Structure formats: structure tokens, C-alpha cells
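As C-alpha cells, one chain now follows by itself in the form predicted on its own.
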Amino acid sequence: MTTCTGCSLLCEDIELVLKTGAISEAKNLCRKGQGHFQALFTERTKPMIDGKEVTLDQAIAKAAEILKNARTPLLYGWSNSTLEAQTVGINLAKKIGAFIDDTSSFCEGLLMERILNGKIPTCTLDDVRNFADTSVFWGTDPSNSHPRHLSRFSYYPRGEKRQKSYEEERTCVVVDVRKSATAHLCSNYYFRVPPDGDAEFLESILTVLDGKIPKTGDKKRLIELGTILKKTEFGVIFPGPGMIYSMQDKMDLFEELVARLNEITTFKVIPMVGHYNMRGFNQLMLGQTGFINSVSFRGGAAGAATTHGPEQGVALAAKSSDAALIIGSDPLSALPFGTARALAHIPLIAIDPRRSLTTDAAQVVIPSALSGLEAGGTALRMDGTRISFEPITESERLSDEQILTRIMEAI
């Protein structure tokens, strides 16, 4: 039995039989998890310096040299690393006076910060399974991003109070710019919004909740949605990147909607985090610095965070840094072109179990063990539940935590 680190659901009921070169048997593993674990046998990284294979010790020594000599280093990624590795990474950032940021600064960070600060109520996925009768997927398609979400937690399972499940006791609502796979499953309650139209749609819902007729949109359908929300006993909204990108500086409006719903009934919010431990990094950073991401330790006393804000986030820090350590992420393929180009023009150190665009461009590549299969650790599920896992196969590769510890000792 193992835990899948393919997404932030961190499914703990995975049964695998491994044979040389393939997964021979798998139980409870979704197609995304299958691809994630199959990477154990393909496209593995090797220790490299300037495109030439070297020993692991040489790669670690070179990484330490680059970071030690850098004036403005950047440590980025972290969302696919364990809590143990993230803790060492934060300490490393303090030691060398680095910028440190993670993937949340480009996705769920705006919402996650409000949840971790207690401004928006949340719950666990087990609460969803046991009590939720309405799930609202907004700007997300869990059928593809988190394939077992509907079956384990939000729609199909028979929970403590929802024994009749989707047949009689659960309602699935989808708000999206397109009719996704999840929207097809919940076609009766699919509400299409135009690109960047989420704020206007949200305002219309607030109008309906106040007993008024909305000025825009399909008035009949919006009133129908308002009725569903008002009749809900325990509702959960699952916002995804689509909604968060659209809202940006209008997240106060979403906070207002959640507060208004809770005046009528009970509604919670769980962000649809993609990477398996993004929330873990955000909570660690909040506890140590008061901020969830985008922090600089440059010039700080006793490792204190000196500044926080967009200038310390990867988008701008990449343009002012003279070296970067990338771990638990592939920014050259995932971030906007301007940011990726800026990173590609400075010395990169990539710690990754498998090959990516970032490892191909890195000056130093350090191979790591694959969490959940070759390395154990701890992570926080998308709802904040702490999940611990052990390796199920032996490996000579070091874990992220071990690699970072050796780099830190060498500086």
C-alpha cells in the first residue's frame, strides 16, 4: 500500500506491484497517478554539469558553489516536495539571503492566503464525503485534474450522512468557460461564463441571494442556482485556477459571496490545488514568516524575512536574480514566456527525479528520489490534512531533503 503524489488528493489506498521496467499491477490508481508513477521507469535524470554527466558529489558541490557566490539567489518550486524538504529549503533561503517562492504565486495563492488566515471558512475532504449535499466546481475540471475527487469525496461516495449519494442526496454544480468532462457529468447544473466573466457572474449570484432579479446573464437559470444554494444544508465550493485567474484583484467579492451564503446556510471552500504539497509550503511559510510565498531573506537579521510582495515573487525575482535553484517544479514549461526566458538566462540548479524542459536548460542537474515510491515523507492534502507516506521500493537516489541538506552543509 502506498500514497500517490500525482496530485493534491494524496490517495492513500494505492496498491502496486512493480516489476523491472513497468507497473505490472495497480489497484485504485487513476490514469494521472499511473502516468506519475510510470515515470519511475522513464526519462530519469542523471547528475549533470553543463550538459556532461558527473558524479552526484560533483553536482552537489557545484550547486553549493553557485548559490554561495550568487548575490541574489532565487529558490523556486517546492510544491512537489515533502514538508521535510520544504523546511530545509526555507532554512537554506535564510542562510544565503535568497528570494523564495512557490507555484502558488501563479495559481491558488490569492485564495489560499485568505483560507489560512481564517478569512474564508474551510473543511476537510472527509467532511465533504460525509456531509456535503452541494459541491460547486468553479473554474476547474476535477475529472481530469483530480480524477478520483468525485468518486472518493464529492459526488459518488456514500458518506456518513449522505448514504443515498448522487442518486438523491448530492448536487454537483459546475461553473466554467467550457463544457468540461465534469460539466458533462453534472450537465443539469452547468453554468457557462465567458472568459474573465466570473466577477460579473458572482455579482449576479449575490443579487439573487438578496432576492432581486439580476441585470445580466440568464435570469431564470441564475434564480435556479440561487434556489439550489439557499436550500443546501452543507455546501462546498471548489475554486480552480480558471476562477482565480479571472478574479485576481476581485477576490474580496468571492469572500463576500461566501460570507453571504453562510448567513443563509453552511458553505465551505477548498481550493483545487494541483501539486501534491503546495498547501504544505504555504502553511510552513506562513508559520515562519507571516506570508505564504514571495519572500526575500536578503539582509535579514537572524534569518528574518525582510520583504514580501510581487517583487519577491518568481515573476520579478527571476529578472533580478543571478542564480536559481529549482525543485518540485518545471517553471520553464509552466510559467509565462518572459519569466521562463529570464530564468533560462541565469545559472540554474534543477533538483528533479525526471527529465523536464527545466532540467534540460539547467547548468547543474541533481537527480532525486520520487516521493511516494522511492522516498517517504509528509505532505498536506489540498484540505490541509496531514498525510505521511513511506517508500515502497529501494533506491540509491537521495530524497529532496537529503540533497538540500548536503547543499546547505557545503555552503
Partner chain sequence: MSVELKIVCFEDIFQYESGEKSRFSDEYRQLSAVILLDKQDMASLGVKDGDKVLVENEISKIVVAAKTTDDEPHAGLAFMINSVWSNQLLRDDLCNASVPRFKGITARVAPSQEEVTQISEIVQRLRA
Given for the second form:
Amino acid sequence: MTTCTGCSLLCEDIELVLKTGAISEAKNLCRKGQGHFQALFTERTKPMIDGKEVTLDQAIAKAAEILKNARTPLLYGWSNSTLEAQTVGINLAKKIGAFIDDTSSFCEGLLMERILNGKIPTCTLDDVRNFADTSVFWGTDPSNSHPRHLSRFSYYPRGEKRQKSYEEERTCVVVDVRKSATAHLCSNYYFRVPPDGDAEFLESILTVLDGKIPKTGDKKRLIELGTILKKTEFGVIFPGPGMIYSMQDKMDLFEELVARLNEITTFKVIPMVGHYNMRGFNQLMLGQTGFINSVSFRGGAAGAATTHGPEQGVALAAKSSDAALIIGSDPLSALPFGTARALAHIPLIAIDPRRSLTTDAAQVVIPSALSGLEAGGTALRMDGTRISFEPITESERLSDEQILTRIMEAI
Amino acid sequence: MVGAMEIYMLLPKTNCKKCGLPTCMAFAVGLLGREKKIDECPPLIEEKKYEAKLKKLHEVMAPLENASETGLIIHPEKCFGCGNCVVACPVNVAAEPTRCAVGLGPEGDKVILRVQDGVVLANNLKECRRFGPNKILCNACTATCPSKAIEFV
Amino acid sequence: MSVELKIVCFEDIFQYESGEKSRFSDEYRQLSAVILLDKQDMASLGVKDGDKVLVENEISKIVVAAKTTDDEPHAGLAFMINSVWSNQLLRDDLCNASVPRFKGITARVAPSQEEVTQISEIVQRLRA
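Given the form predicted on its own above, produce the structure of the same protein in the form predicted together with the partner chain.
Whole complex next, starting from this chain.
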């Protein structure tokens, strides 16, 4: 069995048969996972310095030199690395007094912070399968982003207390700005919100929960939604990027809604984490620094004060750093123009199994093993469940953890 | 997907009964249900004036020829590989109560639907509840598909 | 002729799969460099499916293919799949909660005779 590292569901029931040059058979792997593992055979990276192929040792030595000479280095990526690699990464950041941040500062961080600090109640996906009778997908389209979410946990499987499952016992609600694939599956309870309309929608739910008539929106349908929520025995809300970007600084309002729902019945929240181990990085960082992301260790190790805030997040840090190590991420492609452009103008060290816009622009490229296939380790699923996996094929490429350890030794 | 009326329009519409059915419309329904074959209509095959209609009929019937005995058609290019149908199919659930029933991929070979290489694949269609004399119109796999990758004709 | 639109980004499994295999393929560009428009906006612009449109705001500009959505009416609102193309239009100044406004792209859309922006062109702009 193989664990798929294609998204934060970390499906463990994958059976792969590998032959030279291709995956010859993949059982239970969804289309997204299939694409993820095919990356093993397309556009693999090679050790490079300034666009010329070098030995791995040379690339690692050059990476160490760049980081050593940098005044304000940034270490970015992390959500596609194992807990073991992240631990070394945080130690490296401490050692060289770097900024360290992951993809969550652009995305789920706002919610994850509240979950990990216990301000918003959460549960495991196995609890969802066993007990949940209402799932609310808010600003997320799991059919596209986490294809097996509905089949493994939230809608179609039978669970301990949900033997009649989707036919009789489960209701799914979708709140989104567009009628996504998931919204089509739950079309009876699809609520369309205008862009940036999530806060107003949320206030309307609070109003109907108090037994009053909402001022805006489709009153009849909102009252119907209120009834579904009140009748729920065990409800789970899955907020995705759409909801979080729309709510932004009004996240307290969401906290209030969850608290209000819990006065009536049981409601939990699981953030729709994208990358396979974003939650792992956030949890490690919280344990070590008190913050889930966007930290600077400037001032060196030896218990020096850590700072945290927007200045330490990648959007601003990219503009104040003089070198960056990017691991398992393609920020030149995935981040906004201004941030991507700032990164493209400083010396970059890219650690990645395959070619990307970032590896193309990097001064140093270090090829890494693909987690789940060529390297083992541990990661935290979106619900915090710890999943360990072993590699299923031998690779001459080093794991992220080994590469980072060697860079650290060379500094 | 083609309907009975569309097929009827491509038949001779003479109700000659040579196919063994009372009307051309009945023959169209028979074609759609795959109980009849195009070459069971002698005029259509033999008479030159129906040549264009015959050609068109073969075209519209082509997708149906790929359909299984139960009328199940899979469009792998549309499939997400999400496994909703694998978990929802009552035959799968009965065959693998500790796997498909609880959201996991199947282990054995008794199931009808499984995900292979990122897309759904059908086997053992004789087990499908839409098959045989006691068939019922189960639609668990099509109703749970996010992308209309499975349909019944 | 041009219209001012809000653009919301979303994830698509086929485009994602393609991007996992290669960020530099023609297939990935064809799946990514697309803007989904409401019928009414297509009509105001006088474009049909596959026609090229210039999408421009204060951050950058790109040429992508226009496509009609089959969603319920949403004139004034357009959709793009998350990709390096949509990210060219994204601001990176932060709101109070210090996240970028991913969902808040506003841009002017107009018919264009130019070809779809190539990834090599985007890379050049990032490095310029």
C-alpha cells in the first residue's frame, strides 16, 4: 500500500505497480493523485547552479554558501514536506536567523490558527464518517480539490452511526460563489453567495438561528437552512479558501457562528487544507514558537527572540530578503505577481522533485525524492491525524530531510 | 444521448412489421433498449433510398454500442476518480462491507465499480441491479457522479 | 468595447492534473489561460467561445481565451482557474488580516487579436 501525498487527505489505500518509465497500474488513486505521482516520470529536476548541471555535492555546497552569506534569508514552502523535514527546516531557520513561512500565510492560516489554539472546535475525518449527519462545504469544491473527501468521509460512506449514509442520514450543504461540481451533487442545499458576501450570509444564518427573519437574501431558503442546522446531531463545517479570503479580518464572526451552533447542538470545523502537510508545519511551528507561520529568527539561535507578523510572512519577507530557499513549492507560479517578482529577483535555492517556474529561476536547484513514492516520513492529514508512510521504490535522490540536514551541516 | 424519437425519424416509418414489431416506433424503442439490432429492419438495409438514413442511424447508435448489457456507459475523460460511485454502489457495499462501505477502495474482484489509473472502471456487470429479469432502476452511481462521467442509456 | 469585471478564482482537477505533469506544456496553457464569462458579458464584448480577450488591471495584463459558463446568470462576475495566468492580476498588498485578496481581482476585459500569453513571456516579466 502507498500513501498519496497529492492532497491533505493522505489516502492510504493506494496500490501502485511501477515499471521503468511509468506507473503501470494504480488502484484507488484519484485523478489528482494520478497526476501527482506521474510527476515522477515527467520533468524531473537535476542538480544545477546558474543553469548548468553540477553534482549534488556542488549544489548543496553552493546552497549552504548562499544561505551563510545572506543577511536576511527566507525559508519558504514546507507544506509539501514531511514533519521530519519541517523539523530540520525550523532548526535551520533558527541556526541562520531566517524568516520561515509556509503556504498557509496566503491561505488557511487565519482559520488554522484558531483551530490549533482551540478557539474553534474540531474533530477527525473518521468522526465525520462515523457520526456526522450534516456537512457544510463553504467556499470549497472538494470534488475538484480533494476528490475522495465525499466518498471517504463526508457524504457517501457508511459509518458507525450512519449506516444509511447519504440515502437517508446525511445532508450536505454547499455555500459558494459558483455552482461547482460539489454544488451540483448537493444542489438541493446549494446557497450562492456574491463575491465577498460570506460575512453577510453568515450574519443571516445567525439571525435565523435566533428565530428572526433575515434582512437580506432568500428568506425562505435561509430559514430552511436554519432548520437543517438546528436539527443536526453532529455537524461539520469545511471552510475552504473561498470562505477564508472572503471573511479575512471578520473571522471572529465565524467563531461566533460556531459557538452559537454549539449552544444548540454539536458542530465541528475542519479546514480544507490543500497541500499534504500544511497542518504539520503549522502545528510544529506553534509548538516551537507560539505562532503557526510567518516567523523570523533574526538575531540567531540561542533562544533569541522570535518575531511574528505580516512582515515575517512571505508577501513582505520576499521583498526584504536577500536570498531564499524554496522547498516543495512553486511560488513563482502560485503567488501574486508582486511577490513572485520579488522572489525572482533574489538568489533562490529550489529543492523540488520536478521542474517548475521556481526551479527555472533558481540559482541552485537540488532534486529531491517524491514523498510517498521515493521517500517515507510522517505528515498530518487536514484533520490532524498523524499518517506515517514508507517509500515504495528506491531512489538515488535524497529526501527533503536529508538535503536540509546536509545543507545545515555545511553552514 | 440519443432518444427513441430521434431514432424513429431515421427509420422507414412504414410500419411494415418485417422486424417482428407492430410499428417503427416500437422498433426504435427496441433499438434504444438494445433488444433489437439495426439489421433486423430489412427495408433499411436493402432499399437504396434509405442509405443516408442508415448511415446516420449507425452514427447516432455508435455510443450505445459501447454500452454494457445494463446500459452503463463510462466516459473516462470526464471522470475525477473520486470514488463516489464505488462507495455508493449497493453491490460494491455488499461485496466489501469493510472497504467500499466505509469509503475505501475495494480489495477483491467481486465489485462492479473500482477506480483504476485515476478513473472509474466497471466489471461484473451481471451483478448490477439493472441487469436480468428482476432488474430495478438503481441510479446510485450516476446520482453521485460529480461530472456525469457515468450514464445509463 | 470593454467591460469591467470581478474575477473569482477556483480549482479544476483536469487543469491541476496537467500542471502536476508539466507547467510548461501547451495542454496546461490551454486549460489555464481561460476566462469564464457570463453570456451577457460575452455578448457585450462581441466575443464567442475561443476568442481571445485582453484582461488588464493595475497589476498586469494577460491575453486569454474567453469561454461561456453554463452556470446561472452572473453578469459582471468572471471566473478563472488558479494558475500563473490568474496570479498575474493578483494584488499582494494585504488586508488587515494580512492575507492577500485572492478572490478580489477587478479587471477590464476587451476583445484582442493577440495570441494567448505564453508562460515564457510571464517568466520574462517576473524577471524583468
